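Read the single chain below, which is given as structure tokens and is the form predicted on its own.
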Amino acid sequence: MCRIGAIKSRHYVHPSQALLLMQSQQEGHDNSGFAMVMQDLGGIFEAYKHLPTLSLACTDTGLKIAEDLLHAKGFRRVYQWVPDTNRKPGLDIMAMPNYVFQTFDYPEPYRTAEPKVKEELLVGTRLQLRAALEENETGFAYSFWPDVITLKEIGDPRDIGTFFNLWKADDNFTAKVITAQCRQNTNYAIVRYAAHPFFLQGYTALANGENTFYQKNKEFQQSLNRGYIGFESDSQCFLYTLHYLHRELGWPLSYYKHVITPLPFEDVVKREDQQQLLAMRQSLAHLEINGPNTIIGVLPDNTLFTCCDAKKLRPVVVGRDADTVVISSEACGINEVLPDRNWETDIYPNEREIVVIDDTLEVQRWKQ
């Protein structure tokens, strides 16, 4: 079972909270891997807000075939951060030779262009690169979007932390939104894209369980958008449903739980909404999901949710205090992040609802 976990504050938080977050979750923990991505970025990066920062981990290769296609395409540096790495022996970490974040500004015909246009171009461009460094696994490029940082790496968590000098928390390295995973899902190939959270255009989802309704969901998925890709895990579904229906519909969040668990028949001809509710059932009818899963998410303006399959099958739990609110598979992690918080205002949200936190850290349950 994977673990996961995702933290929102109103100050800037280091990735050491998140190493905690799932280090007591770790019992049977198989050394796949962890994994975070960063969003609404601090310190070294506070600067740079407005322009896209490229996640990238390569061989010497990568790196070169990387900067020559940004180069060509007309992207111009403006930062660049390598981390400091700890390759003592004895750590287990699958480490690729070079882990760099690189931040750009925009080929010169596109500074002016609309958002939308410019967020076409950084989805286009990172699926070149992808591309480009798939061929001997020269590369991964895991995010190219502006105030994202993503990292992903095989082996122990705790190794990994030690690797990347992440242990000690400092004011360079930090975000409001962090959301983190340890364990892969080991129904497939244990890959560094395949490793949760998933990250496209903004949006950020990863998930408990397993979704076997997952080829059904591909097959109707690789049709809608070029974005939809890789399909390496089959919680990346939860993500590419979110981006269409949030992104590419314009609906509003509280119907992403009515396409993945619809309601009974019964229920829904009950309703005032019945037919949209019904009307998006039947064409959205290959989006459903089932099996047991727990998704946490986040939204392009750092809204942070999570909810359940319909049946419950998998735990979460949401704890805050004043200042932080916290979401993960078990209450143990939370505990490690809040533990003078008030333990009776934990939420376990129900298999219909979607806890939402906004950016006034408010706690809404939308009951489905």
Given for the second form:
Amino acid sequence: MCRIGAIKSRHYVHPSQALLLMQSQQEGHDNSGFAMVMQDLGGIFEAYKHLPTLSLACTDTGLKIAEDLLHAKGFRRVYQWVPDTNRKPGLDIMAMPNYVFQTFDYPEPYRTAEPKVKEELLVGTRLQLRAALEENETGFAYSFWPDVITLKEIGDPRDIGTFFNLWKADDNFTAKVITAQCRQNTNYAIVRYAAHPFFLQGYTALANGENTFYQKNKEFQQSLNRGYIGFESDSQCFLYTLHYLHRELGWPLSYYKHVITPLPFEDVVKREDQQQLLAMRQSLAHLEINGPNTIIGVLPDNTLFTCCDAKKLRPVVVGRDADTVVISSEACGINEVLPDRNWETDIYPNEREIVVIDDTLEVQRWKQ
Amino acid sequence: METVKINDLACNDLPWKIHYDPVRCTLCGSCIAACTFEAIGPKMERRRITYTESETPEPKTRFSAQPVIAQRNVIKNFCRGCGVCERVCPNSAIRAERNPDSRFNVVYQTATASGPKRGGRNNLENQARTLDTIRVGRISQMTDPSLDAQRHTFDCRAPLGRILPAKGLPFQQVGENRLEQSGQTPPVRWIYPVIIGDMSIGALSWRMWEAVAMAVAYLNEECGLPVRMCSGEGGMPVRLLKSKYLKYMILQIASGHFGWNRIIKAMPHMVEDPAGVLIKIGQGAKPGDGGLLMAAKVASHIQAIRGVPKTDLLSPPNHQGLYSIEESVQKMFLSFNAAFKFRVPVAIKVAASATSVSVFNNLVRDPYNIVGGFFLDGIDGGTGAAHDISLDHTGHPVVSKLRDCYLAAVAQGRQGQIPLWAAGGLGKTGNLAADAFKMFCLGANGVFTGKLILQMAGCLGNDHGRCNACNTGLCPAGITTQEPVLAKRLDPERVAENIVNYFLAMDVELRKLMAPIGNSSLPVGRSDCLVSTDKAVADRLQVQYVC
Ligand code: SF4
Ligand code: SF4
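Having seen the form predicted on its own, can you show the form predicted in complex with the partner chain?
And the full complex, kicking off with our chain again.
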């Protein structure tokens, strides 16, 4: 069992809110980990929005490997934040020796390069880092992207919060979009990379469920993009499909649902855009998903969305007040973060829609 | 004593022996009338009779000539074991028994200077079937729920037609959230994942062909199942070509090109496009061998449809071309695509072979996107007529080859671009749903079936040498004959009903397999939900071995 959550706000939000959001749902998840991706950063990182930040958990050896590699590629470190960890005994956490969040300036030749070129450089560098750190598991490079921080750890989420001093809110470490999840992957081996949310080139995805078309998705995605690797969790497939559709193919987000959960044929033939929908379905038949799933995703422009499998076999609820929208597997999570909201306006998305929240915080429901 | 005539043909040389009980027989003659092969006939035998003439038993004996029914020891009229005599005998006086000591293969050849021929199927390979060592073993239980086969909706459809990679789709964005198609894409039809395989009007009796066509129309129009049937080589009645039902038909062109001048002449009058065109290169049951329609079956309506005289009709083993088969096939693809103005998918059917993957690779990499389906036919497929030697000793099983083709596509990231359709012995145990489902999981988009349709119509043949006389034109069930008297044995309406019922049952059974793995659309390529109890099979097909 798994629970997922996301917060998007007009103001910068501290991760303690994400912990609160997930803590109240703890009976639903197994408290085996905590992972979050923060996007649109505030506090100490606000001044570096345009430069890539590396989120790394590693040993001393791993740190040296990573620093050498980045140095050799010409990246110049402009900022570093090492969280003040609380290593008191008795905490349920399988901590790594170092947690490093470093912001870099691009190598000289890239500074004036087109965004696409820079973006390819970043993903290539992260993949190199990942490969270099893989041997002896000297480290885990979760993300290397402007305005994004990723934190993943194995253990009790409450203790992980204590370890990173995340329970006490402050203005230094904040973001306008936080996605979080409280469980290590239990379907496959416990691997740090296997914890949601997953991140690639500005796209984030996390899911509650089981993707029974995992093998089909994986076999197809493997040859689509060098960044589609790992597959430690069947939910990574949701991220790669999102990335492929929105970034590689350049299709609007509204078609995501048509690709992962196509309309039944009998419904498609009633639509005037049936030609496009059928073309998509057949070309991307191997990206269809099956099984019970709820997905939360974030786009590079920080648009947040959620959708479900075609039979709505997993719950999700969206609640809001004037400044903040919260998506959560269970309403109790939203009650913690937005206790005074009007719960009558909560949205329980159905199996044929995507709920999308853009930067104006308008909540739109797109019927598939 | 006279020397025994050891070199004469005797009934115990033949594959089937007639067991006859003169005590039960009333000499009604039903069996002789029913046996289409003239394998039995009346005969006089000298019999000893015991009788009494007084009121108390005082047995006496005498000898007298008695009429009996006996098997004929004529090589042309050997008993096929079809069992029709037994079916019609009101007194259970006669039946055919398999002769384990048959010398048929030797005596046939020594007597006729030619190898035996038959129709039907390969009879040699009767060991455990690969698909029977495989089970659907990954059941949705805890993390993902099973679906409800009765209550949930399922999308049981398969593509026929060339599918472009998503990057090749001619989409243009209009407005913020909409894509519109700005160019043409190859035609793709989403149809039922079981096609009724290519059996020609020449191979089947017209009543049988009509029954299949009726069943297909009924399944489409009344049951909502978009089942397609392939014409087989030799065309079809012009009336059908010009009717709206053409849309349920896949037209076949094979190396004899029989029937195509009529099809081409009918084109201007067609009110619907056909469902597809299937270029037949090879057939699983007799790969490397051309089509064969014995003169006995070339009845007048066949002569008319095909435009030929009454003679053995042999399609050459190859499509002939000036340079290479490859080139002539490519030209055929282009001309058929063009003939129907790129509105009709054109697919290819080949016999499974050790080289199938290279053939498939060639097609999937072709830059013109002209191949709309790869039909792979395995050794266990059926045929109207072939030499025994081809049937029994040439060919390649379909399961591993289908899997190889799918994995070749996966390795290139091209899975799904040319839909894979598999056949050859599927449904041999009577359950096509299970076989089809396993093939989907191994990578087939769909399957096609022919022999099983004959079974639904009442075919008496089996894989143990029973009947298999489809080549003779004397089909005792009226299925593969052009003799009006024999064809009348078949009731087309009953056959159509049987086929419809079978498909409806199969549709439910497919859902019964999709539901426990929690899938509402076909699990094409989901080999993770299969397990095999045979280690060699598991390794070869890359599925989990279980014991
Ligand atoms: S089994 Fe068939 S072929 Fe043999 S004698 Fe009886 S009817 Fe004739
Ligand atoms: S019953 Fe007819 S179709 Fe069946 S094997 Fe015999 S001849 Fe062929």
